[in-house]
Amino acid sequence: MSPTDNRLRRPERLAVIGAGYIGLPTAAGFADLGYEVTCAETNPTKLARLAAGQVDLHEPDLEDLVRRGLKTRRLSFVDHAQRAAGDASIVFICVPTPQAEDGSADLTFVESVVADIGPLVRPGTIIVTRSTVPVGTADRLRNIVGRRDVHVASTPEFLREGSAVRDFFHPDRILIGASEPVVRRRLGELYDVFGVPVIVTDIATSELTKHAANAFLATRLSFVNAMANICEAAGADVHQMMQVVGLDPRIGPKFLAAGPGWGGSCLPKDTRALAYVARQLGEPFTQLESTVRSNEAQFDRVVRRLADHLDGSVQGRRIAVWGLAFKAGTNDLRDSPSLEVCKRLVAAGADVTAFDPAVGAAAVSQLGFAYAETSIGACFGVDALVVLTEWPEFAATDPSLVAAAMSGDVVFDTRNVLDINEWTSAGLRLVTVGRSSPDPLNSSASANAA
């Protein structure tokens, strides 16, 4: 896909309200695409960044994307949703959606700027709701612009945080949520250029069915950690297993990795949001409540199993935590697993230094533990280490430093990505997730004969 492709140049005019993650990847990529794209940002530290092509989001080839876009003069950033949109015919909300206290999506952000942007802008405009919101969303919007020339569609995002740009370009499949048929037209014709399946469905479905993707991949992975707590009691290995059932072509090989828990900016406030909605309308989702929950008690077990390995107990004792991002590959803190164990250690009496190679010390500062600068810093003395979240570098780290720095030997790799044998041959007691933790001895043992 050449951005300099005049085939892939329409009359549209984008513009795209929020510069995060979803917000950024979709302004950018459309301005590759040969679009005019203006995009609204709030933060005028983060505003004055981009306009001078810096990005701040851990995320491969973003800003590469930014730089060329601002060098086309294809795309620019403002300061005000309202200067994007007054000359957009199409305007993407991405703004966030956070959950409120009951549970439910806190739409505060998206009404409000479509409230300021409905008066202005042109006639046959298309506000598209890009953001996760529940449904019946569209129906608020179109009170709040109160305009029949006005158009509000859904095309939710499925960009997944660090590999954005990659989803952006190359989606498994797009989703257009719209009632009139000239609506359905531009905006089938703004995708047609990835060449995937476009569904055309009415705006309810749409909004209802990124929701309804999260709270399944939610589900499926708590499953797979509660198989894994079982295995870990039955002597079996998750692991093994989970590779048989991936071979299933109805079940598939992703999103069955047994692990701390799951969290991100996604998965924690769309269920809940599903959950509340199901509620509200008199379908009580049992089942998803009840993954929630068991997502909560998996947060606690982390701690728990490494009391276990500590004489009962965390209190007073020195943990090291490598990892703080919700996942590899991106700085987003956001439901991070690995900050709900590290609140639950500090709160149970744990000294805890964490490290994270994408996570500054000012991203956690307020958050009751120490940061090192390096894995190995964060393992001076040490009774503990966990590692908490996948990152590559974790699994190539040498052990032997890691021993030679920590006091105690125990190390809980809760994403099961360090060596067995190489950590165990270092003298350290390595516990695992899902399957019964080697002895040391033994496994040194087994090491050095083969």
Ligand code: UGA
Second form
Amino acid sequence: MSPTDNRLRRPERLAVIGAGYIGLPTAAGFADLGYEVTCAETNPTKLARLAAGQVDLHEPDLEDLVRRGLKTRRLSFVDHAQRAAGDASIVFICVPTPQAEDGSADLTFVESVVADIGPLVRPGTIIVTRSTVPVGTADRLRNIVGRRDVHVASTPEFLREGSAVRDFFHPDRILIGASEPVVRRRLGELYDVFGVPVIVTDIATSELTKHAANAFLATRLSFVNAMANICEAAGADVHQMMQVVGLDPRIGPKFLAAGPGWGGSCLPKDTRALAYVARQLGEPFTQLESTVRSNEAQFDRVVRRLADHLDGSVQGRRIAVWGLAFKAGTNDLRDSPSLEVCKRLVAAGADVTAFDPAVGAAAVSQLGFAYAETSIGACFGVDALVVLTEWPEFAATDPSLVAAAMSGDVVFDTRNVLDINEWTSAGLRLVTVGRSSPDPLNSSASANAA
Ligand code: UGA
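So the form predicted alone is up there; where is the form predicted in complex with this ligand?
After this comes the whole thing, all chains and molecules, with the earlier chain placed first.
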């Protein structure tokens, strides 16, 4: 579409506050759908790069989408929430809601943005939380705004990092939490274009549902990891087990891969935030608290098992780590299981050298371990290699090159992505999560990277 083509012009003007993992795909996505979108980003370096069409997030297709938005002039970037929100009819709040010391969600950024824009937005404006917020946030924001002519609503995002653009245009479902019919209608029209179920609820249900979805996913993974640990003790195979379990349509095949523990920018903080809210509400969520604890134990377990394969201790041992991002397809290190394991290895006296295809040396310079520029480079002279992120290039590496580079022979594949037969044939001792010895009839481990 040319910059002058007005066929797709939309009635609502959108503001998106925050150009992070949630805000940027939202802003650029809606601009692509024909809306005028102004996105506010306070970091001056990031702002200048965005205005020049440069995106630092490792997110497929996002840079193209941003450039397209800039070219059509439907997407623009400004340095302050007030400048974005003043002309908007719908304002999406996409600023971080980090975890506070006590496990609750820290709403400082959300509340300060809303306090800033509250007095100046036009009558009829809808302020929508898109960041994950605890139940009760909309009520707090309504009090902060203190205007009867401004609406507050919630439309939580369900994007996954690494597929945010795809998830924006092809969501599974849309959730709108709003009380007034006019707000429900206007937000409904915004999301109509996706052709997927749009569920409209009251705001409390919407806020709580996002937490429920992430808590459910985390619980599912902790369950799988617990079964993996039982498989190790019993000599059974968690991969085959989960293939069978996942064929039950009530369960489904996705999100069943055992690993070093789950992490990322959402699951850890959202599980803790929900557990905190539940305690505050007088309904302690003991099962979720145990899910969080068992995940911590899973990180410890990786170090303990590695030590077991290195004569009882990692102290003074040279360890190569493949993968630092919290999952493949992203360069995000927030609450990465890999960093949790690296931290524990360093604390136990190991000498760690890490490599990640998407994370540069600068990002790890403060973390207490060395960085290698290549995967094989990380392996020179090491006693053991630990695979902590499931990047496809790791599974595609020739194990004989690894064997030639290493001093020792222990390879701990915490993501179950390496082919057991191939890596064993190269003379390496492959340690896996919840997998028994190689099954000659089913040797492809890579299928586990679902
Ligand atoms: C998660 C949810 O999956 C999204 O639905 C949600 O919208 C998003 O949080 C959010 O709240 O913004 P994301 O944080 O991108 O998305 O990461 P996931 O793909 O869920 O992975 C989380 C962790 O679980 C990673 O450490 C990953 O390696 C691990 N994982 C995932 C496994 O260990 N096994 C699996 O089978 C799948």
